[in-house]
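As a starting point, one isolated chain is supplied in structure tokens, in the form predicted on its own.
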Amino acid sequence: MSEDKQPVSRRQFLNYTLTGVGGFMAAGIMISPLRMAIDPVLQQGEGESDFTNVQLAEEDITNVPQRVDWEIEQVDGWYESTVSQTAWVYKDDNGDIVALSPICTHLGCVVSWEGSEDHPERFYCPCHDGLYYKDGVNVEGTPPTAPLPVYEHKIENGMLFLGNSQSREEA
């Protein structure tokens, strides 16, 4: 056995104890910000569950844009709420489904199909006379500077499911 063991003084014991307790408290304080930084990265893989059945059958979709309203459950921190969503849905000339967001890219007002007698066959924003063509592209010379966002969509069992809206480049 080694006889070089030195007893721990009261000062060293207090120093070790306070350092350990301080480190433990610092680790506890850092867990929350670390979790907040890492959590969004971990949740991005859940893209498939973002689609919602909007209760519109594929055969009911025509060449004329129709307004579709649905609700989704939204979680903000610990607060859960139900949020209403809206889209303009139609089939283009190729028979492909198009789902446009009704939110004007100028100031966020709601656009409507054939909302103006002066501009038939167009989406119209009443806030500043904004116009969009049927495909959602903004009409040059009007306030909107970008096309209407497009919703991701898919068909399952003959029903339309809509996901998140995607912005498009300027026209």
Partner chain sequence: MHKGKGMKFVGDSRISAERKPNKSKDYSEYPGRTEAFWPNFLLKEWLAGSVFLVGFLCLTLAHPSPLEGMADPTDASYIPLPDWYFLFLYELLKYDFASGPYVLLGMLVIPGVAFGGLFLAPFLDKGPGRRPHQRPIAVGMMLLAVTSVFWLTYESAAGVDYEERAEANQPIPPSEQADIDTESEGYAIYENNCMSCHGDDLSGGSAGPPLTGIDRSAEEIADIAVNGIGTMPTDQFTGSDEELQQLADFIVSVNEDQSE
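Let me have the form predicted together with its partner chain next, following on from the form predicted on its own.
A single chain, with no partners or molecules, comes next.
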């Protein structure tokens, strides 16, 4: 091939055409499978989040974080299941409701309010002694590098409804 001195020899031409035809066949075979394989990447993310009544009346929310458990219907492809969710809910100094996700931003363990006797007034993660302030912001010098995610919330008929959790940037 490289020995040929002409600009495009018959042999080179055949090789180019062959590559083209081969590419056409490969594309014909692979285009649908590839589109199918990358489909999850192209699926639209959840738009509106679904709010669920977590069976907690607004007047029962104090300024001490309390643990709330509820269940949501999760659709995972062809598999539908009920998944339990947990949040720590309290009213901050302004009287606004805060619902924090208990998923540690370090490596995903579950934190709890005053989970360690050595650290009062802190969210504590038992895995690597991660700590968060009451507002969910991570304590400097402990493993987590971002605040705890917050759940979207709303009050209807005096009951607390929680939606999706949203992660927050580093404070």
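It should be emphasised that the depicted structure is a prediction, and the values quoted were computed from it without experimental measurement. Between two forms, the rigid core is the largest collection of C-alphas that superpose within 1.5 Å. Numbering follows the first chain given and starts at 1.
**Q** Once the core is superposed between these two forms, does Thr17 show a C-alpha displacement of at least 2 Å?
**A** It does shift by 2 Å or more.
**Q** Does Ala37 shift between these two forms by 2 angstroms or more at the C-alpha, the core having been superposed?
**A** Yes, the C-alpha position differs by at least 2 Å between these two forms.
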